[in-house]
Every structure is written in C-alpha cells, then in structure tokens.
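One chain is shown next in structure tokens, namely the form predicted alone.
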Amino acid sequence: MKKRGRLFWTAVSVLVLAGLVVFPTMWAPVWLLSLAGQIMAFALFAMSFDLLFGYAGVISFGQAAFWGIGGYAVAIASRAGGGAIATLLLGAVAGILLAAALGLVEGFILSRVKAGYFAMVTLAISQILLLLASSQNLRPLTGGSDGLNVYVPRFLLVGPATYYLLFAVLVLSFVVLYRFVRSPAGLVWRGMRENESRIESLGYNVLAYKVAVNVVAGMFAAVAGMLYMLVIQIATPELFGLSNSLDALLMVIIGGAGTLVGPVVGAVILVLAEHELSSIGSSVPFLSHWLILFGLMFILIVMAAPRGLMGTLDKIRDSI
C-alpha cells in the first residue's frame, strides 16, 4: 500500500510539473505570467526560509535582508550596464557573495546567542539596511525612498522567457536544497532542531553548522530577491521590511515546515490570496478590509492542519 502511495504522489508531481511547463504556450495574458513569476520567487524565499526554521529549527524575522540584498546588486548592476546581461551575471554573483558574507556575520552570531534573541538581532540587521536603502545620502546609488528601476534585456521583460528562466531557477534550487537537507550536514541540522547539546556532545562543531545553514540559506534567499526583480523590475527599500520576513514565514507554516514542498504550497496560496482578496476588497465596500479575511483563512488553515499541508498530506500518505 505504501508504494501505491508513492507511485500515485510520484504522479501528481509529474503532471503538476507538465502543467508548469506548457503553461505559458496556453492562453496566459502578462498579468497572469507575472503573478506566476512573483509566485516562484516567494516560493524559493520560502524555501531558504524552511531550511533555517524547518530543518535547523532557527527563528529569524531577518530573512528579508538577504532577499533585498539579492534584489539591490541586480538593480544597481542593471543600471550600471544598461541592463546588459554580463553585467547583471556580475550584480548576481556580487548579490550572492553579499548574502554569504551577511550569512557568516549572521551565523556566528547566532552561535553565541539564545533564539529569541538572534530572532530580534535579524530583524536589527534588515531594518538598518532598509535605512541605508532610503537614505538620502546613498541616493546616488540605492534611489532613496523612491527605489531603483531595473533594466533588463527585451527578451527577459516579463512573458514566457522570463516565466522559464524562473522554472528552472526555482525547479535547480529545489533539486540543490532537496540534496543538503538530505545529506549527512542535513541530518545534523535536524538533530540540532531536536537537541542541540545531544548533538554537540556527539562530537559535531555545532558553531561550524549553523554558520552553514546560514550561509547556504542567505543565498538562496538572494537568488529569490533577484528573481523577484525581473518581475515587478523596481528595487524599493520596502524589499528589506518586516513583512517579506513574515510572509516567509507564513508560506512555511501553511505549507508545511521541513518538507521543501510545503514552503512552494504556502508561497502559491499567499500570494494568490492576497492577490485574489485585495482586488475583492477593492470592488466589495464591505470586504475593503480584507487583511481581516486573510487572517481568518490562516487561522482556519493552522486549526485543521497544525503540521501544514505538506505536513499533514505526509501523515496520510504514511497511513496508506
């Protein structure tokens, strides 16, 4: 019965990857191809997000500034080159050393402190940079409040090229992220989440992992932030912002903590939520509020699945 139920989960992912990949030959306007892309971004942000919270069990309201940081080199880049491709490979892997050196800082300490304090110490980080990001005194480079416009090659405005350079970013770092959190250094991150001193007295540099996991998941949180801005194609300092942080950490918890997948799930039902209820809030008087709508869908989601839904779908497939 279990391996009837892992041939049939083997199936749906093919066929929902099918979908994926034929979905911009279909009928698919730029509004819809752009939501697409702003879905795949969040959903690898979620991902680099469940790979400190989910398998290491690292709380962090920070996570955003790795995404900014990913977001501002290719903006800067882009600016710098006139969106010339050479020169926004260079911004990313400029945005990617920035979020591994951020991720080193941030790791050691996080080695050094209690959770709830390096939680709060994260989110110091990402507010200082969303400061340096609007001051007026590096306008000249971050665009002040008011942001910088991203320039990109034709071919890479919004449509289906964009949407499959997305695909396979997205569908790459799942397969990278799925091999570590599967490896020997995956499986002492999950004992860390269990006990972290059991782990140590068995001998492991627990200081040396949770730099680790910090630097592999800054990273990938960079990636998302400039996926994200071939999408939308302007860099504010609001990329920084408690919110994306929460967002992430949102997608997880719906979706299902530890799975990887789940991260995906919670990123689609988000970002089509607010999606989907903001334009009812704007056309319903008595729905303009609809954060309050949303907030009720995310309790009901918790109360029936308290594991996720990836979570709580691997519990039935187990039973099968």
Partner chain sequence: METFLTLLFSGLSTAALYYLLAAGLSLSFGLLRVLNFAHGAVFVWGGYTGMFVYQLTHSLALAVLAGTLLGGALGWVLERTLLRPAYGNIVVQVLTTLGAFYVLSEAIKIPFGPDQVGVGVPAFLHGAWMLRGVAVVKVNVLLVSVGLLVWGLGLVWLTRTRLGLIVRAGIDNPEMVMALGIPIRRVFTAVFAAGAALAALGGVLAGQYFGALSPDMGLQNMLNAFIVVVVGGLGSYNGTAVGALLVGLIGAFASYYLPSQIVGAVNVLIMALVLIFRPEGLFGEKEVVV
Given for the second form:
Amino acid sequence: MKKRGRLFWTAVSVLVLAGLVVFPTMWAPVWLLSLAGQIMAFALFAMSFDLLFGYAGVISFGQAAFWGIGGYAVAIASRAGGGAIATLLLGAVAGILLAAALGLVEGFILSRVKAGYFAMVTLAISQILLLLASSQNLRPLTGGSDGLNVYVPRFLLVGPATYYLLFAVLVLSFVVLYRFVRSPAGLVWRGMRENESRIESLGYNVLAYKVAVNVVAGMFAAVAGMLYMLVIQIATPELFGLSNSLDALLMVIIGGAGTLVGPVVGAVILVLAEHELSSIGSSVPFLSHWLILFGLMFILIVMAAPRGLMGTLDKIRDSI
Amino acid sequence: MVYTRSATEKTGDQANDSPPVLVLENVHAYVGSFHILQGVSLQVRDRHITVLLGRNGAGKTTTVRTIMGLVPRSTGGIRLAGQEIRSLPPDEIARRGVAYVPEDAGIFPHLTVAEHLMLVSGGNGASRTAALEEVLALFPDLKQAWRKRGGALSGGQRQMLAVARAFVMRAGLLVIDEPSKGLAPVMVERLMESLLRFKDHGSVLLVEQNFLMASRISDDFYLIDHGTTIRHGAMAELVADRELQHRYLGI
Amino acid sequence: METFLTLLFSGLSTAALYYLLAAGLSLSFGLLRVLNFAHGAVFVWGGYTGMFVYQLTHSLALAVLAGTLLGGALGWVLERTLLRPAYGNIVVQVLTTLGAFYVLSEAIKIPFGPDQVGVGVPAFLHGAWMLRGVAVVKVNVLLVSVGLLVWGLGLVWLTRTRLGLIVRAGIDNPEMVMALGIPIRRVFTAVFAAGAALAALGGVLAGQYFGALSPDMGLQNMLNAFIVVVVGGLGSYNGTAVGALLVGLIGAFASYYLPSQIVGAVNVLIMALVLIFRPEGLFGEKEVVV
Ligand SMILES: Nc1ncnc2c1ncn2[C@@H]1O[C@H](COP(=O)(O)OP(=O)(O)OP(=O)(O)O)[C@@H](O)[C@H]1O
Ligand SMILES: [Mg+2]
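Taking the form predicted alone as the starting point, write out the structure of the form predicted in complex with its partner chain.
Once more the chain from above appears, this time first in line as the rest of the complex follows.
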C-alpha cells in the first residue's frame, strides 16, 4: 500500500518535471515564461523560508531582507558591468556573502531572544534596508525610490534560456535543501522546533545550529532574489517590503510547512492568484483591494489548518 | 455551588458519613504528546487529610495540577462536592473552594508579602482582617517580612507565605504539593500543626515525600506509580506495612 | 544653546509619541506574553479616526476620544477573535496578529486612499511660543503632557489599584493568578484593549504632530516602539519610559546631523547591539526575557 503510494508520487514527479522541461520547446509565449520564472523564483524563496519556519520552527518576518540583498547585488553588478557575465557572477557571489553575513548577525540575535521578538527584529532589519534602498543619499548606488534596471546578459534573452537557467537552479537547490533537511543537522533543527531545551541537554550546540539555519536560509533567499531579477529586470526598494516576507510565509503555510514541496505548490497558487487578481482588479474596483482578502485568508489558514495543504493532504492520505 | 469550610466543628464519626469532598475517577492526563496520568482514582473525605505518595516522577504533581485545571488535556471524572469540574478553567475551580499551594510555592517575585495576601483577600473589611489576623498568628514571621518582595524571601518564608495565602482564601479544600520540601525541621512542625488546624474546618489533599511527616498527620493514603493509583487505605495500614513502603517509596 | 534646546524639545515629543505606542506593546507582552504585530495598524486607525472626527466636529477632544475608543474596541475584538483561542501557541498568535496588521493597514486605504492626507489642527495648537529665543512648539507641549499624564496615571493604576495588583501578579506568573481564583483572562482582554487604545491615542496625536497621516506610518512607528521596548527592557514599567526618552532624544539629535533613513538605521543598530549584548534590555530583568 505504502509502496504503491510512493511509486505513484514518483511517477507524478517525473511526469511533471519532464513536462516542465519539454513544454517551452513547443509553446513558449513571453508572458508564460515570465510568469513561470516568477513562480520559480518565489518557489525558491519560499523554500528557503520553509527551512527556517517549517523545519527549525523560527518565525521571521524579514526574509525579504535576503531576497532584496540578492536582487540589488545582481542589479548593481549588472549595471557596473553592463550585463557582462563576469561582473554578474561577481555580484552574485558578493550578494550571497552579504546575505550570509546578515544571516550570521540575525542568527546571533535569534539565539538570544524568543519567538515573537525575533520576528519583530527581522521585520525591523528588512524595513531599514527598504528605507536605505530608497534613500536619496544612496541614489548613485541604488537608484533611490525609482530602483535600478537590471541588464541581463544577451544569451539569457534568447528564447526560453532564462526559464531553463531558473529551472536548473531551482531543481539543484531543491536537491541540496532536501539532503540538508534529511541530514543529521536537519534532525537537530526539527528537534529544536519541538523541544529546544531537550536538544540542548543532549549536548548539541543550539546556538551554532540556529546561526547555521539562518545563514543557509538567507543564502538561498538571496539566490532566489537574483533569479527574480533575471525575470522582472528591475530592482526596487519594495523587494525588501513586508509584503514579500508575507508572501513567503503565505506560500509556506498554504503549501504546508516543513515539506519543501509544499512551498513550491504555494508559490504556484499564490503567484497565479496575484497575477489574476491584479488584472481583474483593474476592471473591478472592489477587487483592487484583494490584498485584504489575502490577509484574511492568511489568518483563517493559520487558525484552521496550520499544517497547510501538503500537511493536510498527508494527513488525509494517512487516514485512508 | 461553592464548597466552603464548615461552620460547625465535626462531632465524632459524623464526618465519615458525609460524602467525599473530592472524587477522581479514572483520570488520564496528557502533557504535550506524553500520556502522563493513566488512570488515577481517589477520594478525599470531608475534614480529613489525604496524602498522595509516590516516587519521583510518579505523577503526583500532575495529578494535583489536573485537579486545578492546569493541565490542558485530561479525561475521566473529577468531582468537587458532587459537581463535575474537570473542564472548568482554574480560576473557576479555585472560586468553588479549592486553595492550591503548588510545588514551587507560586510566589510572585515582584509582589510584597502584604500584596500577596491582599490579592486573595477580596472580601469585605471585617472578614478580611479576621482571616489575615488568623494566618499572621499562625505565621508571625510573615509580619516581619511584610514589605519584602517575594523574590527576596528565603525558601522557608516563601513556603509559609504560600500556605498563608491559601489559608486566607478560606477554601474548603486545600491542595498542597510537597510543602515540607526544603523546610527546617522546626518549620515542618509548624506546618503540620497548621494543617491539622485546617482539618477542623476543611479537607486537605497533601502531596508529600517526607513519609514521617505524612504518616503523622494523614488519615488516608493513596499510592501512585507510573501515573496510576495502585493502593489506598488508612494511613495506619501503610505505616504497618514495611514491605509496601519499601517497594513503592523506597524507604 | 538654542539649537540644543530646540532639539531637546523635539526629541521629548517624539519620545512621548513612542512611549504611547511602546507602553501598550510592553504591557501586553509582559502580561499576555504576546507581541502584538497589529499594534501599528491600530495606531493608524486611531490617527485616521481622529482626523475624520476632527474634520466633522472641529473638536480635538472629540477626535481624541473617538480615536482612543476605536482603538480600544479594535484591541478588544482582536484579543477575543485572534488571541483568545490560541493562548500558549505563540506561533499562531504572532502570525494572526501580523495578518491583522496587514488587513487593517490595507483596509484603511479603502475610505482614505493609499496616499498621505493632511490633518486639521486646531488654531490653538498652531505655531510656537518663543522663550528666550527657543521655539516651544505648541503641539509638542501637548504630546509631552499627554505622555507624562499617561505614564503617571499608569503608575498609579499599577501600584494603587486592585486591577493593577492583579496585572503585576499576572506579569510574574499568570497561571498562579488563575489558580488563586482570579479570572485573569478577562484582565488579559482589558489590558490588551487598553494597550490598543493607547496606540490609537498615539495615532491621533501623531496626526496633530505631523499635520499629516499615511497608511504606511503604522509599520515604522510600531518598529520604533518595539526598539524602545527592547532598549528599555521588558517587564520594566519605567524602563519603557526611559527607553522612549533615549530613542527619542538620540533620534532628534542624530537627525540634525544625519539624513532620516540613516537615523532609522542607527535605531535598528542600537536594538541589535542591545539584543546581542544585553537581551533583557537596559532595565529589564533576565528572567523576564530569556
Ligand atoms: N512538561 C512535561 N513534559 C514531559 N514530561 C513531563 C512534563 N511534566 C511532567 N512530565 C513527566 O511526567 C511524569 C510525572 O511528573 P510529576 O511532576 O507529576 O511527578 P511527581 O510525582 O510530582 O514527581 P516529584 O516527586 O519529582 O515531584 C514524570 O515522569 C515527568 O518526567
Ligand atoms: Mg511533584
């Protein structure tokens, strides 16, 4: 029974992956590729957040800080090098290192404070980055509130090239993260979520594990922000905004926390929904306030089904 | 329905006929994913001292916390003066006439001794002063520490304050978790005396590791092991049964 | 010297504003152990309500009353619907109050629009008194007076009333308060509503202070209030007041020399340093935060 279920899911995954690889060769309008690109960037972003929230049980409301750092790193580097690949890669490396550094600092704070506190601290840090990015004084670097255009290397503009790059990075990141959460360290994180003092009494260095999870999640979020830039090609201060952190949270919760696949499902649902609602919103005035509906939905999901879609599906499957 | 202390002194065997004050029937309790109480049944007779005995980790504290409504998930029956109280919130249970002294005494570090007693003596002026006078006569040391904060009290003072606070509540049932822990012998004597005095008006459910003390003041005993009540009877029986003492209490 | 005094007064009035927000945040956290992420949205709702009522009635007193009452009502509803079912589950409470923040911040845009709007200020609050070359802005005097009044009344309430006694006991050990027969859940509702009312009062006064309001003011002010709470230390009533003074004054003096975004960064830096080196805050006690 269990084995057949596994086989079924493996078959489904292989089919979906194959479909995703093949379809752009047959039918690839620009809008679809762009939408798919946004979904993939957000999927990685949400996955990074799942590592933090779903596995380690850490609530952060500032994951957008890393997303924005990745975005601006690529944007600034692309402008400096006029889209040259070398500078772009250099920018990417710098962005990841910067994200790791911020993750390190936040990780230290995380080890000193309790749940709600950390959420507020991360929110404050991302908000300050937003203000700095939109600051007039830093305009030469960041473009102020207008933001920065991103110069994408020419070869990525050919057909579905960007799509395939994002797809490759997403699959690779998924494999890496999957191994990560199945590693002994992943077990310790889950243990911390359940009962921190117990993990500590077993002799694990909780501080180190907390710092580590924050650094790793931050680095992947930065990569996600970079991918996003390749798709939308403009970095604005809003990258750092609360709504992005909340999007990641919502994707993880809708899809199911602590599953890694769930956030991908959540990203598909949420990006499509936002896309549809914002286009309908322009013709139906009431729906232009769809963010309120999202917020209400978020509250209801948190209160009613904290395990999210994937968790709930698992539960239903277990009970059958 | 509030179970308050009786106005009359008990006479002879009359109290034995009155129904039990507190009844637990096959109580199970869960903390997180742990199934900690697995069938606790006991009765506390009116104006008697009932002691709950058991090894470390047997489930004594969990039992009294479940009675107080402080353990979120439990099943079974808990009746106070005939009324089911298991799913009531702790404050409602307390208002129905249960005073509680927790294992750590439950002293507020930032409140003075005076404020601790003020917090529970909500009644009108006269009865309030009477209750206060009464406990201060029992525990005169508290008068000395009147303006001290809870955090600055010694272990013995904290324990006394916790007992005094419970007495001021004038409840009919006193639930008290290891009060003798860390007390000097002379203080233990005083505590025993005050519990015996309490028996004149109400009932006591006592958790105690100090077998000597328990045996001197208790009327009934219940033995709990691995979250289950396994033996009960008159205290005198347990005192006589050295083998049972050895097996379950490690004495 | 004049610059110094002018900056001092301006710092004191921002401190008063921060204090109104921080006091509710800190008290709610101390008693309910809930960090209320909807606090900033209640602040904004209070501000807009005050503005609207002032427009209608031209009475500042009515504006203050309406804004504060609305804030209290919002707090009451939030506690009943979002917090009450989830005590003991911090994750759910943090997430739902943030959701409420988001919903309320968006909803205020429906009647009042997403952009900044001007706020009517009564004539008696226009301008400043000149004292030996130092401008004493009238609105600032109002803010500082209200801040002091709230601090003083709060102190009397906490130390001289029975409800205050229950609150102080509850901050130490809410479970024990319950076990003593006191219905602390009702006190939770009252305190949470009072904290929200203070935030909304802060919003009304902020409207007067800035002469303008925008829907996104909530987040920034809530974060500043949080920084005040962190610096002052949780569970310390006067710590919150001192924290507000420190952050307000540092902000005023720093903004004389630095652009405002950098001042914000300075605040966050102070918070990060305090959390890393003294997580219980300057006046807090270790056991409260840990
Ligand atoms: N929060 C908790 N999480 C996990 N296990 C718990 C928890 N609280 C109690 N237990 C377990 O429940 C069992 C009963 O604990 P309880 O405190 O009721 O025992 P006790 O008889 O009062 O012991 P003691 O004599 O040490 O006070 C113990 O094995 C303890 O480890
Ligand atoms: Mg115990």
